[in-house]
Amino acid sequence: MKVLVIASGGDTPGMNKVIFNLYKKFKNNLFACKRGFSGLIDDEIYSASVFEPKKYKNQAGVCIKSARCPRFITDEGFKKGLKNAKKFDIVVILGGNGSAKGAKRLAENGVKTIFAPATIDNDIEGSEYSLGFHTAVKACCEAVYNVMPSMNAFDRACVFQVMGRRCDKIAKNVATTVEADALVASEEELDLQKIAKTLNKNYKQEKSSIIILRENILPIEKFISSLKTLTKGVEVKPFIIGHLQRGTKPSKVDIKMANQISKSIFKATKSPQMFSYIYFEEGCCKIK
C-alpha cells in the first residue's frame, strides 16, 4: 500500500511526530509532497525518508515544507493534482479548514483521503481541538512572563499581538491563563476608552498593564497610537509574538495529541474509506 502525506496551509507544532509515526509505520511506502498541495500539482513527491523525519520528530515546523495553495482551487491546478494523487493508494492531508475542504475534494473524485486537523487556531470545523494550539498558547504565555519584569520596572503597558486570523481561542486563552488587563479578541470588543481607562488606573496605582490584541483587527501601531491620545503619561509598548507561536518545540500535550491523530491514521488505513475526518471530541481522537 503506497500512501502519500501532505502539510497544507500553516505548519503547526506536532505536525513533525506525526509525519515520523506514519514513516516508523510504513518505512519505504510512506512518500510527501514538499510544500503541500503546491507538491501535489508540480508532481514534487519524493520517497518520505528524503526529509529525515527521525531527525524532526520532535520538533516544530515540518520536514516536508508547506504552502499556501490558491492554484489548487482552480480547475486546471486541482487536476493536475488530482492526477498525481491517484498514483497512491491512500492520501493523508494534515492542516485546516482549507485543507479539510481540499482533501474532501480529492475524495469526491476518487482518492481514499484522510483529514486530520493540525492548525495553531484551533478552528477546524467538527473538531474540538486542533494539533498544535496548546503549543501556540504556551508559547504566547511564556512570552509575556519574560517580558512583563521589564514593564513592570517602569510602570509600562503592553500590548501583545497573537495569532488567530479570524479565530479568537489563542487570544482568549492567552489573556485568561496570564489575567490580561485588557482583551481585543474581536472588533465589538475593541472598546478604546475603557482600556485607556484601565491602564490609566493602573498607571496610578504604579502598575504595569497587559493587553492581549488578536491579529487582523487593527495594526498594532495604530492601536497604540490611538491608546496614547487617551492616556496620561502611560508608556505603550508593542510586542507581537508571531511565528513563536508555531516554531516553539511542541508541548507534551501537542505530543500525545499527535500520537492519538497517528493512531487514528492507522485505524482509518486498515479499512479505508473513500474520506475519512480524524477529529477531537470529549479529548478523544475520532474518525467519521
The other form holds:
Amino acid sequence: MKVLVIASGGDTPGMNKVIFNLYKKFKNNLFACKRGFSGLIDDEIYSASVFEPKKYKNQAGVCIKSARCPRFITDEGFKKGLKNAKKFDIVVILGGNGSAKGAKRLAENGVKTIFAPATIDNDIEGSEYSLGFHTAVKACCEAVYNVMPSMNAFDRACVFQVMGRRCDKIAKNVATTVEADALVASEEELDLQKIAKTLNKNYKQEKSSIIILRENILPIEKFISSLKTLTKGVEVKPFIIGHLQRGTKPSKVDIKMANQISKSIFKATKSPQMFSYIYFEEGCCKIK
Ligand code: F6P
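What would the structure be for the form predicted together with 6-O-phosphono-beta-D-fructofuranose (F6P), rather than the form predicted on its own?
So here's everything in the complex, that chain up top.
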C-alpha cells in the first residue's frame, strides 16, 4: 500500500510525531509532499525517509514542510494535484479547516483520503481538539510568566497578543490560566473604558496588569495608544507572542494526541473509506 502524507497550512507542534509514526508503520511505502498542496501540484513528492522523520519526531515545525496554497482551490491547480494524488492508495492530510476542504475535494474525485485535525487554533469543525493547541497555550502562559516579573518591577501593564486567526480559544485559555486582568478575544468584547479602569486601579495599588489580546481584532499599537488616552501614568508595553506558539517543542499532551491520531490513521487505512475524518470527542480520537 502506497501512502502519501501532506501537511498543509500552519505547522503545529506534534505534526512531526504523526509523520514519524506513519513512517515507522509504512516505511518505504510512505511518501511525502514537500510544502503541502504546492508540492502535490508541482510534483514535489519524495520518499518520506528523505525528510529524516526520526530526527524531528519530538520537535515542533514539520520536517516535510508546509505551505498555504491558494492554487489548490483553482480548477487548474486542483486538477494537477489530483493527478499526483491518484498515484497513491491513500492520502493522509494533516491541517486545519482549509486543508479539510482540500481533503474532501480529493475524496470526491476518487482519492481515498484521511484528514486529521492539526492546527494550534483548535477551530476544526466537529472536533473538540486539534493537535498543537495545548503546546500553543502552554507557550503563551510561559511567555506571560517570564515577562511579568519585569513588568512588576515597574508596575507596568503588558498586552500579550496571541494567535488564533478568528478563533478565541487560545486567548480564552491563556487568560484563564494566567488570571489575566483583561481579555479581548472578540471585537464585541472590546471595552476600553473597563480595561483602562482596571489598569488605573492596579497601578494605584502598585500592581502590574496582564491583558490578553487575540490577533486580528485591532493592531496592538492602536489598542495601546487608545488605552493610554484613558489611563493615568500607567506604562503599557506590547508583547506579540507570535510563532513561539508554533515553534515550541510539543508538550507531553500533544505527543499523546499525536499518538492517538496516528492510531486512528492506521485504523482508517485498514478498511479505507473514500473519506475518513479524524476528530476528537469526549477526549477520544474517533473516525467518521
Ligand atoms: O492557523 C494557524 C495560525 O498560527 C493562526 O493562528 C495564525 O493566524 C496564522 O496561522 C499565521 O500564519 P503564518 O505563519 O502563515 O503567518
